[in-house]
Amino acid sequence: MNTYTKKIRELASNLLKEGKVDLVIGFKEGTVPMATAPGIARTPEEADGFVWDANCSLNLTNYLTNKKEKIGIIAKGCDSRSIVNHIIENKISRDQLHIIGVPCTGMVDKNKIRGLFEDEITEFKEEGDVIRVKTGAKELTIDKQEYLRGNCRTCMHRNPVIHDDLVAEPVVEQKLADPFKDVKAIEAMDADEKWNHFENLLSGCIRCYACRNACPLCYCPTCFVDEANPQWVGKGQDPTDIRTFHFLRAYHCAGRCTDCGACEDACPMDIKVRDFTRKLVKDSFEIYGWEAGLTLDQRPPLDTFKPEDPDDFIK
């Protein structure tokens, strides 16, 4: 058992024993290696099932929307920023939460690791920056840093921005010379290249809405794609409807997205959905100096009006 898991179990168990929360939301082992799943503990005994490793990528903030209980929740850096968004947007009260913060060293790209093997993975063991993976046919020792998810490679807020407890000392934050290198590569394309890029990007989309359902920001009671009166988009695989869904969902996340990567993690077709949202994260930072979810004391730029706001886009 790693030290993070041990401390999470201890903190969660104590919160439930002392009656400080009604439940704790964390991660539990899945049925196969690398498949940790969200789990809820309502008793100290159930808290002993919590785990933590580089597969705990899902953003648990999704399970807080409009809840009434007193809740304990496990949160890494990007999760804590999403929790800030929920508090600011009045989806839950700060007083309802006890946040167990986890300084994060990055989550792994599961598909990339699975691609190293031809048969099923039977064991996954993380030891610091080294990961040992076994199948029935072979065993590999890999460098965790080489198999991080895309959002973890550009993350500069690995420590929780708000918390009530920390399971370990804060980790050193990444300092990147150009955190938006990926976005700039697309911006540098000409019109035809951009069109082809996004056409290829969406070519596999089956409109399952897994990206929307995994996103902690997509909590509208009725999504615009499900609205029947008026009906904004069709229900089939028309390319225009597919584009409309992805572009509008991205714009709904503008100034709010914490780049947690939940959308890409959930996509069964391995679509790099962040190519949409990353552009808006960059624009929010460059135009307004804004990074979502870092403070409870300031409204997001698209939620406010100032006479001095940039207006060069008005023609």
Contents of the next structure:
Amino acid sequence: MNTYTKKIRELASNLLKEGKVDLVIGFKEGTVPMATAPGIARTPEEADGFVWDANCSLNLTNYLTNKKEKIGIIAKGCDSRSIVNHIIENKISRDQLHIIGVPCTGMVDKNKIRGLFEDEITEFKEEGDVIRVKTGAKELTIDKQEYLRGNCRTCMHRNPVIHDDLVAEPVVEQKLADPFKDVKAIEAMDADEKWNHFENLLSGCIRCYACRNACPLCYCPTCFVDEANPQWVGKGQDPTDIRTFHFLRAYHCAGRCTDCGACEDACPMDIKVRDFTRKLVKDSFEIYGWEAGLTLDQRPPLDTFKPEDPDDFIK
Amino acid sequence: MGNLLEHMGIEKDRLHFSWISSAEATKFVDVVTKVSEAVNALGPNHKLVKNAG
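With the form predicted alone already on screen, would you show the form predicted in complex with its partner chain?
First the chain shown before, then all remaining chains and molecules of the complex.
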């Protein structure tokens, strides 16, 4: 058992024992290797089922929306920023939360690892910076840093921004020469190339809405895609409807997206939906100097007005 | 929003934002002329168009 798992279990079971929280939300072992499932512990014994490894990529903030209980929650850097979002958007109050922060060294790109093998993975073991992956036919030892998810590679807030406990000493933050290289590559294309890039990107979309469901920002009681009257967007597989869904889903995250990557992780078709949201992350940063979810004391740029807000686009 | 539309391949000149008061008739004419010129120059749009049937 790794030290993170051990510490998480210890902290969670103490919180429940002392009655400081009603429940703790964390990750439990999934049914197959390289899968973890969100899990809730209401008793100290149940807290012994919590685990931590490089597959805990979903964002547990998703389960906090409008909850009334006192909740303990496990949070990586990006998740903690989503929690800040939830607090400033009045979806939960800070007093209700006990945040168990996890200084994060990145989550792995499962599809990339699966791509190394032809058969099914039977074992996944993380030992510090190396990962041992086994299938029926072979065993490989890989360097974790080389198999990180795209958003973990460009992450600059690995340590939780708010927390009540930390499971380990803070990790060193990454210094990146150019965190928005991927966005700039798309920006450099001409209009038709851009259009085709996204057309190819979305060609596999089956409209399952897993990206929306995994996103902690998508908490509207009725999503615009589910609304029937008025029907904002067609429900079929027409490329225009698919594009409209992805465009608007992304736009609803403007100035709020913490690039946690839950959307991409949930996608069964391996669509890089972050190509949309990354542009918004970049624009928020460049236009307003804003990175979502870093502070409880400031309103996000899109729900405030300042006379100095740039308005060159208005003619 | 304009930025994201442009990012996914809608030409910048297709979408215009303006603030015109009801008293600013000349500005209105001016803006509409500029918008039509810009859009005409781009030609017909085939993106985000849903074909009936």
